[in-house]
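Listed next as structure tokens is one chain, alone, in the form predicted on its own.
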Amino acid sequence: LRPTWGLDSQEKNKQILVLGLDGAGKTSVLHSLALNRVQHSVAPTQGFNAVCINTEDSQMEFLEIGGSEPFRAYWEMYLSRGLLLIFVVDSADHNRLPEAKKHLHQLIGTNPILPLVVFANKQDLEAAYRITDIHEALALSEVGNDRKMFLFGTQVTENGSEIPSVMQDAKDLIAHLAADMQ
């Protein structure tokens, strides 16, 4: 048996939870923040993908899960080891806004304080809706008086290139979430 130095081993599994529909780009948004430069992801995830992304004073452990099908049944299970929860939506993807609603409502209506980071993805494609119409999309105006919920405009460009500052802002946020949930 080791020490664990004082760390509570509950608050050490906690982790930054990435989830959103297949396709919505959760990897790729995830592998930007990580790398401060743009990483493109081209394979669904399979299951589950960890990261950990370290800032200048914190250490964060993000955990992506993957939006098929089979996988969103895991969701919920993971929720309860969330720092806070960061959903990733196509904004291009019109057609799949209300399902991606019905699983977001679904998965904050289990946990009524944790902390909400909304990433309107791809939206430098032409389809892409705005921010105010993603945000009536996904009825963001229900998810409770209680929770902190941030809903960013993102989109991952060109492969190598710096992200861009919203996602920067972003990412200082989450530290900041985080720090604050532990």
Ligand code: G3D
Second form
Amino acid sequence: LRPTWGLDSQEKNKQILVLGLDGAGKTSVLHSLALNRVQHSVAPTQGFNAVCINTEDSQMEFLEIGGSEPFRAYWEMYLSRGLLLIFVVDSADHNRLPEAKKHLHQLIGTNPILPLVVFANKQDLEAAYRITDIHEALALSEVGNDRKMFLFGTQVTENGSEIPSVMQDAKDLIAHLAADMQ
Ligand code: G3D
Ligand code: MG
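Any chance you could show the form predicted together with the named molecule after that form predicted on its own?
Entire complex below, previous chain first.
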């Protein structure tokens, strides 16, 4: 289970961590941000998924860590050295929002200044909570006054189509936050 390559690359570059419960859409969001095209994930992530995204003036290294139980032990280890945290939730999975909230607060509790970007994903689904409800369900008002926190409603729908402008905005913001933190 020891992800040695992950540790090696981390010593050189600080990573943007992409976390959240399994099935939230982490891989789909990450691949769509990388391609600027909607790209559904084809299979659940086994362990780790590293993605490099080049923008006009920077290179960003993202690391998704599988959300299933055995991998959650790694979350905190990587968190102490992360650049920023992207937390993805399935906005329509009402039953698991309390679990997502619990993990999010555990994660950010270990690092009081790590900027947080929350993706309230699957906004295309009829049952999806809108961002005000997600804000409430994840108790985002409690994430701390010293922390930068942003919340985006996202969706990864039609494969191959252009990413929604909100995802482009999120990508630009992430690039700025990452540059500020380096
Ligand atoms: P994960 O990396 O967080 O585990 P994935 O999540 O990216 O693997 O996505 C899990 C499932 O949710 C995938 O479906 C994926 O296509 C779907 N999904 C991701 N984002 C969205 C979204 O915004 N809207 C909808 N409707 N579905 C989404 P499968 O069928 O492969 O399990
Ligand atoms: Mg995944």
